[in-house]
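Only one chain comes next, encoded as structure tokens, the form predicted on its own.
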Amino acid sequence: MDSQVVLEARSLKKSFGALQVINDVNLRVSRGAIHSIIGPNGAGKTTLFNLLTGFLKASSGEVIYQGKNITDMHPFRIAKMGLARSFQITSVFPELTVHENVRVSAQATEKNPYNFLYNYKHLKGAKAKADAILESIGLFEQRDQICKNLSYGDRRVLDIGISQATDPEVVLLDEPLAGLQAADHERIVGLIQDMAKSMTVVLIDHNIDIVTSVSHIITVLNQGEVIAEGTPEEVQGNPKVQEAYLGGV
């Protein structure tokens, strides 16, 4: 395996009954890259994310992470290996504070992380990590705010912070711009670029202008198959991609 390839899908397929959602997908994500996966609605992007992170089991094919076959592993084991993800719908605990949401995720990297009888005040490492992450994503001033009272944009930002709290090598972001006002786009893009300084980022989003502006490599899915891959310039000029988007990206 190429030492620069950190995450790989090999001939990956997923069907639900007679419906083939992912069909023979091959994907190679290089270490340190921002690698985006785009495609029209129903192309299979989120299904592919779910296969890569163990939330769905492949019908056939393999997922390789850092040279290890993780195809049949449970999501929590994959996450502990350093492959984290966010979701289209925000996954914060609404009744916990901003700090508590990040700390709970950071706690997963501590010794005996699920000993809930352990006094949380002694979790100094997790607390310090949560503070550092909140500082880096611009939510430190809201650290004691209950999450249900956050704006939608702040919850999306918090989702990204939670995904960083387990010290991932690779983080998969599923439509981090979904539902956001244009004013929040620059904020999220800045966070993605900051993350890419210390980890590999795999990104799904429908905002093609933003995807092409931040990505090193783009893979294009259509009807569960890879129809193009390359730099943003190569993908934008690909006739198959233009046809898939009914007039161009």
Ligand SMILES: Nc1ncnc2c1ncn2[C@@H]1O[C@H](COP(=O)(O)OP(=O)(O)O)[C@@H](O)[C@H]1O
Given for the second form:
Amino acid sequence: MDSQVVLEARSLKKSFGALQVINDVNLRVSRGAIHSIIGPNGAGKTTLFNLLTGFLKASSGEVIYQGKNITDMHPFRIAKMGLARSFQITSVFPELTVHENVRVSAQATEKNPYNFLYNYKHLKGAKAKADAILESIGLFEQRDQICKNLSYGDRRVLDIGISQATDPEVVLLDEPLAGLQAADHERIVGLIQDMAKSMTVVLIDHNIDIVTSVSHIITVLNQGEVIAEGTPEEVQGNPKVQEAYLGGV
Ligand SMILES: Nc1ncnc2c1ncn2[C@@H]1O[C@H](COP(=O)(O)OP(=O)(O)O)[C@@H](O)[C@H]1O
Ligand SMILES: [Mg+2]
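With the form predicted on its own in hand, show me what the form predicted together with the named molecule looks like.
Next comes the full complex, this chain leading.
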């Protein structure tokens, strides 16, 4: 095994009925990289994340994380192993406060939920951890606000904070910039770059300019297949990529 590869998809396939959505995808994510997955709408990007994180069962193929075969493992177990994700649609609990949302996620990594003493200590730990995360993502001031009252931009930032609460080694972000004004892009990009200092980041986005500026490696997915992979420069100059994008508009 190549120890530089932290997450790998081997000949992954996924069909919904007759519709083949992921068709023999091979992916190797290097430790410490910002590795982006781009492709037109409907290319299979979100489905690929769902397969990597156990939210969907592959029709065939394997997912290897840190050398372990995690294919068909329960999503909760995968998250506990340090592979975290955010969702394309914001996943915060709207009636909870900002702090509670992060704390709930931090508590989910609890190792011994039936031991009262452990629980008590863990709760304190989870609270402190939630505060530290809020500090790092710039939402500490809003810690007691009910989430439904947050701006959309703050919610997306909180989504990223929630993904941090399980101490991930790899984080998968599904369109963290979706629906945001350009003014908020910089904030999220800054967070992604901060995160990348201490973990591997796999990013789905279709804002080519941003993906090009932050990524080390880009994989291009089109109709469930990898059509190109390489550095941003290599991918930008690839005629197949230009065709997939321009042809799809
Ligand atoms: N649960 C599902 N059942 C049936 N078809 C699905 C399901 N999820 C996704 N698809 C289809 O799979 C294709 C890829 O979807 P998706 O992975 O969401 O693409 P992307 O994230 O690249 O826009 C689309 O044609 C979509 O309609
Ligand atoms: Mg998607």
